[in-house]
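Encoded as structure tokens, the following chain is the form predicted on its own, with no partner shown.
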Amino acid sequence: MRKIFLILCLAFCTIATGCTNESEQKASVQLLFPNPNSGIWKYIGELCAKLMREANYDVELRFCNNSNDQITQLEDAIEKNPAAIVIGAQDAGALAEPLKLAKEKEIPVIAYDRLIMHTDAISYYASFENNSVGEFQARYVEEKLNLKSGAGPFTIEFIAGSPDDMNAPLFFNGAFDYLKPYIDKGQLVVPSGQMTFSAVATDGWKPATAQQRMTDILQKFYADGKSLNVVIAANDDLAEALIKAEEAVGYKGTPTILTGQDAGANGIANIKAGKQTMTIYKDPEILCGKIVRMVKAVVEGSQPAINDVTNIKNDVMTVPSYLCIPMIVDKENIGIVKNFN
């Protein structure tokens, strides 16, 4: 009788252990990011995946080459019914339709850095204060040119990002709105007259497009030794486009200030070489760490910490968000930047 009792106990323990293991199965998280050829996006995707795995999640990381590719990846991710989906959008306006199924299946969706538009299927958004990106660029110009003291006039031009990236107008507006009083006073002058987002935007963030536009501007408005003092470029690739445009037309001067963003390898190299003045650094470890904490909260059924419930709108809803603070980097503090390559 004792033997039978022991066998039954062992059998029960085996069954119970199996049940426990099943209940402790890792929650799955799908990570979808753009452009694997971009050093910074590759770094971000791999960092997020690493931190998620360290937090004991089962992670699938995918990069896309275009928006159609990402739509296919998203549809596949939803079919797998994960505990959460994190998306760095290739095209922020192209994901509304496939996300309908995510909402039906009650899958939490977190938008990374690029706000996904035209959908109510977004649970949360995590990014940096993108108005601050442009404003920090503008404040840097204000300080270095002593604009508060009435210095000027200085010439200035703008190179903005792509209209299909909802962050791009935020970058531009943050800079332009801050500098507009100095434009109105005549301390800053825009010889090209191009002062709206639509006029200075760069489709697809393509450096070749920006280079051609700036080549035209240099030839028309900065011939015969006229100086270009400031260029507000929305990121480091567009700043480099200005540098190449100057080389192409034989422009001899270097802008007193050339801004950028991302602190990528080209931007850092150009700052070290004295061709670019500053960049905006959005530390991926800060944002990826925040994403992990957001995923942990939604998987556990709790509310993630957020700091903006009123300002981030995607045409359909106000998206609960957490916005981190970016940093200004120039030659003085360039050592804080991590290598994305």
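Moving from the form predicted on its own, what structure would you give for the form predicted together with beta-D-glucopyranose?
What comes next is one chain alone, with no partners or other molecules.
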């Protein structure tokens, strides 16, 4: 009787879940993501793992604390001979050495959001148009300040991301290059004089570092109620650093037009509170969905959809890529953000 019951159960489970044997043979995917305390990496990592599991992969998800940590995780991931490895790099330049073995073992590697440098071991890269992130921030400022009609002068400062993240200079250049003509014409002025990526970069995307830099700038160049009209902050964490710096020094100028990126919990809350003006929404579901399809392709030996075969170069190879389009979000359309609302 018990035997019949077990057979019936097994038959039912097989119908309900696909097949028990199949589940033992699921292809395994290693997901390696950056420090979860930066941006919305924790949310992204967990979402990707969920979508990957739903697509019937056996997933191991890891976040690192720092670059060395990620190198160790990568070595361990390669050791396990997975069907694919997906990496959101902590340090773009630090993974080439361990990736040599992945290449040797023919393990497909897919770069998530951040490009990985100095290696030919990357099968695909999926990200957003990172240049557009900065450009959209700049266009937003242009529109709000009526720069096209010649308005100004307005003061502006920049807070960029980390030099070990290849996205960070793209964000900065996207914004700066777009606004440069207005700086040249004197409609925008940068009292600190800090106008190069290296001058405004924030090591490790650390908000505390940006807050210190902005506190110094506010005290030196914006004392006595002088207004800081615009801050191009590369993401929501860095935008919050400016908010904290202004609060700490008792900033008394007019409200600052403050950009961000990620539509993360802090960005959404600060926009709703009127402390941050806009953010750039890069819907993680779209990007994770692309990654799942890339994994599926490499596992099955087919071709995933890509939309850029020429522009993404990591100094060793041109990486076949899919670049998604980001969106501007402010108080008016904040409802479109699926999470953190």
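Note that the coordinates shown come from a computational prediction; the quantities given were computed from them, not determined experimentally. Only the largest set of C-alpha atoms that superpose within 1.5 Å between the two forms is called the rigid core. Residue numbers count along the first chain shown, from 1.
In the core-superposed comparison between these two forms, the C-alpha atom of residue 307 has shifted by less than 2 angstroms.
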